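One chain follows as structure tokens, the form predicted on its own.
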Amino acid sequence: MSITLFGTAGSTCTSLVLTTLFEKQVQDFVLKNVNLAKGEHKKPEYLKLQPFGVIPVLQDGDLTIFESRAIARYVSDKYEGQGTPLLGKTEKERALVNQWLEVESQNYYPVVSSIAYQLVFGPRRGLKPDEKVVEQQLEKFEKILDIYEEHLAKNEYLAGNFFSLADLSHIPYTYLLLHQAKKGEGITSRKHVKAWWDKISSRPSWKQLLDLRAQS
């Protein structure tokens, strides 16, 4: 019985449950475009399986999760004898892949995730950007960014010298960032923290995630 995952490709959670399938080499799942535009995430039977209203879900069997990260997380353990291994092989690795994928979900995202809503999805609903929020929280993305900084300097990765989930887990927002918010400068003028991004925007899974996108 193949997975079904109820998203868009073109929505940063969605993203990252996606690249995750790619990541680790999954074919045999089915993508349900929801359609946001339409108010498809708040009808009653959508509901039924995430009673919060967003993307993604995902289905396997008798199990229905949701939260993207959650997601991600049973997909890289489901599937941890094949693609890349993303929960680190040693019980070390795995301590400090949970480690950063924290430090993402409590410090890099709150951030990065309330300039984009300023920049991009408030705009998109015709609201204008509060300037000031912008700026207050691009400061503390600069002090978070001098951590990521001299940690990237002694690591190639985030969790040592191996691709993880606490590296994919960063991509769709730090994408959004760079392209639709246009404020990337901070990553671009670290040396560590670019050639990090550098290597894990380039892999092949993000590159199929953008194609998928583009044929949307």
Contents of the next structure:
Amino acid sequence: MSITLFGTAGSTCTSLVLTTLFEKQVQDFVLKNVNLAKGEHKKPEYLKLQPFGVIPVLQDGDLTIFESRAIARYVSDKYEGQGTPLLGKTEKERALVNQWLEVESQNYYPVVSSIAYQLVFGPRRGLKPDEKVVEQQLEKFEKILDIYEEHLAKNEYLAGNFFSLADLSHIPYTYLLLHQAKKGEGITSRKHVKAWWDKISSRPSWKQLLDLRAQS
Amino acid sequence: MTIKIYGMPYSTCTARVLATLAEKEVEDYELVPVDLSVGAHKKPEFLKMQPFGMIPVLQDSDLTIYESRAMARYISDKFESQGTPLFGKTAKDKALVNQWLEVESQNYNPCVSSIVYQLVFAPMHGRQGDETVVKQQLEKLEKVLDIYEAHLSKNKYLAGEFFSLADLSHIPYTFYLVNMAKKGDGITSRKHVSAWWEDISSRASWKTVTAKMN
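Having seen the form predicted on its own, please provide the structure of the form predicted together with the partner chain.
Starting with the chain above, the whole complex follows.
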């Protein structure tokens, strides 16, 4: 058992890594809980692993790596020979996976995480939501989802006709948007985006993650 | 000449791709200008290639891809056997390059691009920059740069002792921050960050890109 993952099943970013491990059929790893309520992620021992003081972090032998998207790539590369081919099978497929990974990172995520901060994470710390920010971000989100709708009308998944890390990387925050922030109308009102969302969020890997959350 | 890059040399994101091509010793490509001043990037023909209406875009035969970081990855993969090994040489190297690529993407770029937008691009389009935003982002950047300083005091480059795509990815926006926005004190006041910046911005690949900017 060489892999240790520091994080929590309830965290969106840790969830990305856990779901990637499940897609790659990797069950042999240790999940070490980081107690965010007690500020464990800001203590010196943790900052040695992750100087930005956020979760998750993965350790594999003498390698320590942070940033969930980078960890997910590492897992996808290391276990290339098993489970779902998350980066596609050809150079062209891989290029399209990388493109949609960046679309998530640069376009989708900033908007969704801003809404999530206002409506879910901020309130947990006693902060009041800024409704104006939420409204602005939702407007931006509508424009982004129009592009996704058109694309998914012609493609079963983001990078083509195969599920990839690009689709997977959208799951944790979209789930939070729908189920905790309760701002999912943009997703559910668009025929092809909804169909895509229903398909990717029904995968056994995501179900395994939700079960893990329920047990935690 | 199979590769076409649609973009402009003065655009930070186009520059990221051009610098990658230079590092990989790829000269056989065509740079197709996109006249942003007439809204060419918002016209239907362009939106067919890039539905978000932004430059750059790469075409290689029947493959069209956008997002400069993805394009840089594509070039690094396609020309793996020539030029600088931008992902290092081992699986561990690659993991650390990917980590610092994400640090750029998630921590560094949001601050720096915001400052550059307010002080350089907004005025270019006749809009006044927001000083409050600039101040907030500079404060955030200071914290990020403290982490970079500690890291670069133990590592010559971000992913270790070798120059990689992670370092390259920082160059265009940092160049704009220091030279156009004139907000480079955070960079120049830190011994190791400053030395790293001098090193990476003096590379031949970046010089070929800045030569095209004029």
